[in-house]
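The chain below stands alone and is given as structure tokens, in the form predicted on its own.
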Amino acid sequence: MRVTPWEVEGKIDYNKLIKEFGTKKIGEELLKRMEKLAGELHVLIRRGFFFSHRDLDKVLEDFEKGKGFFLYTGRGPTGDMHLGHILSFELVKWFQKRFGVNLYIAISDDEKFLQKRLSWEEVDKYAKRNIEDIASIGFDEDKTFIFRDSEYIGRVYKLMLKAARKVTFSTAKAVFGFTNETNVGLSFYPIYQIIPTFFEKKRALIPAGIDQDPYWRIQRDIAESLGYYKAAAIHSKFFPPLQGLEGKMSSSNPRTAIWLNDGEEEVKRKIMKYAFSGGKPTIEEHRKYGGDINVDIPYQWLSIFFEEDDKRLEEIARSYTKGEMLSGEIKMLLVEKINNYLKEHRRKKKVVEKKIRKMMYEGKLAREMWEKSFE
């Protein structure tokens, strides 16, 4: 198992990660508290895909006391987006709607230019495409600010310098594994990554993969000395690739992923051909012994997000485990669910241009952010 902000490999032991990273498991008491405040639990939380946290209890306490909080997330534009990228944004939308809070979305074009072997023109192209996909999710346009790091840096540079002076290279090296071969730009980038947690004098809640947690450890070391709250985080597991439960869906291997721009036939082809099955080799054996939902990728994807109805999911699990539902049938069920989701996403994307302008420049929160200069 290898988990860093840039690499995820092997079979992931999430309980071990909780211990290694020093986070806390989201327990029943916290779930009940959140459900009481929000009126419901999002499927990604209810089913345990978001499983770990830092100070989520304090976020809820701040909300109960009327202090509020705000949301921060982002996207590194290394290519087009796939299903694994979009899930955290779905949860962010839910938090914003249920708690009525501001949302800040950073497009880290600077980091990806420094980290990947991409030209600036390629990064710029992917940034624009990614923004279209993200803006299509359905956020509150007056409470959402989407910004590109390279474009917004002038407003926050002084604050970046104040934060940078408090973080030694030995700390950054220990947290991120920098070596003598790491370019100096990438070694400075973590400072920019944490700056949006200082956009308001409230606690920031960051929904993200647990591989991103090292950034918030540095933030939590220096936040209070700068007059801000320590950031809170809610961590997701990794959306499994088509081929099985090891690692995560990867942009670098198209066969592991369903892309947001995949057509209906391509979605069907990939799932039928590549999705790892927990079914038996023959129909006769499957009818007799049933399938294994613990390793079956179509079932896992349905249980994570694509089948929200708990009773229906239980029926699918029972039928598949008993051999009544065949592997091809559960795959086709997933095909239908994903194609319905992507069809709606494409519909919203056709009318997203005005939404982008509002969330980046013209909306209430966006205008406020461009008028500010963080000292």
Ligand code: TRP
Contents of the next structure:
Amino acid sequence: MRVTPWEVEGKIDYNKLIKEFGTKKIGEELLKRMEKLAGELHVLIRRGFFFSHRDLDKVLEDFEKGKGFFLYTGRGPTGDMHLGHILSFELVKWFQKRFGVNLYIAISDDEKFLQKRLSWEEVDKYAKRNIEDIASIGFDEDKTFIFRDSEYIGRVYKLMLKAARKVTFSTAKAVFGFTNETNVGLSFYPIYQIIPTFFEKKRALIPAGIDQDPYWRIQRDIAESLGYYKAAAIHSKFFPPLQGLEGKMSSSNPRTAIWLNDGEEEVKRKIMKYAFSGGKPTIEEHRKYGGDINVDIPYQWLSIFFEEDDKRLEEIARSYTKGEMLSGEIKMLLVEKINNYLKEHRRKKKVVEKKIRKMMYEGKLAREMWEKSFE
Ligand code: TRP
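Form predicted on its own done; form predicted together with the named molecule now:
Complete assembly follows, chain above in first position.
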């Protein structure tokens, strides 16, 4: 297995990742405490898709004491967005709603220009399209600031330099695996990705894939010496591709993913044709031996996010395992759930223009952010 901010390969052993990265499992006690404060637990936390953390206990403590915290996440615009991309944003929305806090969303056009062989026009196109999808999710427009790195840089450059002076190339090399062939732009980029954790003098909570954790390690090394808090993080697993449990959905292979702009028929076709099934090859065998929910992608997707109702999920697991429910039937359940989700997404996206304007420039938080200069 291989997990870096730019590469995820092989069968992922999440317990091993916790050990290797030095993070903590989100345990029962923390779940209870969060449920008490939030009034409920989001399905992505309850079912363990977000499984690991740094200092989440301290974030909750800050909240309990009235000090508060803020949220930070981001998106690298390398292509259109698929279902795997949207899940962290769903969790972020939940956190914002339940805790009433500010949210900062970085669109790292700079990172992707440096890292991928994309022209500036392409990065620009995807940044705009990604912002439309992200803004459609439904954040608090006065408490959310969406910014493109390349556009906001003037307000943070001085602070970036202060932070950059504290990180040596040898540290960056060790954390990110930079080599002599890495372009120098990419070696500076990590400083920008950590800067938003300094946007407020409170703890930042970052919901993101565990592959992004290396950034937070560097942030935590330098934050206090600059007069800020160490960032807290809550880490997700990788949303499994249609073809099975290894690796993650890949933008470069359209068959591995369901895109937010896939139409109803396309969703159905992909799931029927490509979703890895834990069912048996013939109906007779399936009725006799039952399906294996542990490897069945439709079941896995339902359980990660798409079937929120615990009782119904349990019933699906039972009847599929017993062979009462067939592979085609569980696939259809998923098709319906996803199509409902995407239909709602399309509806929200139709009226997103004004929301984008507010969250990028005109809303309360956005206006404050453009008036500020960090140093
Ligand atoms: N580096 C992320 C990516 O490749 C994008 C990103 C920027 C991000 N800032 C972030 C992700 C903060 C999570 C949290 O997609």
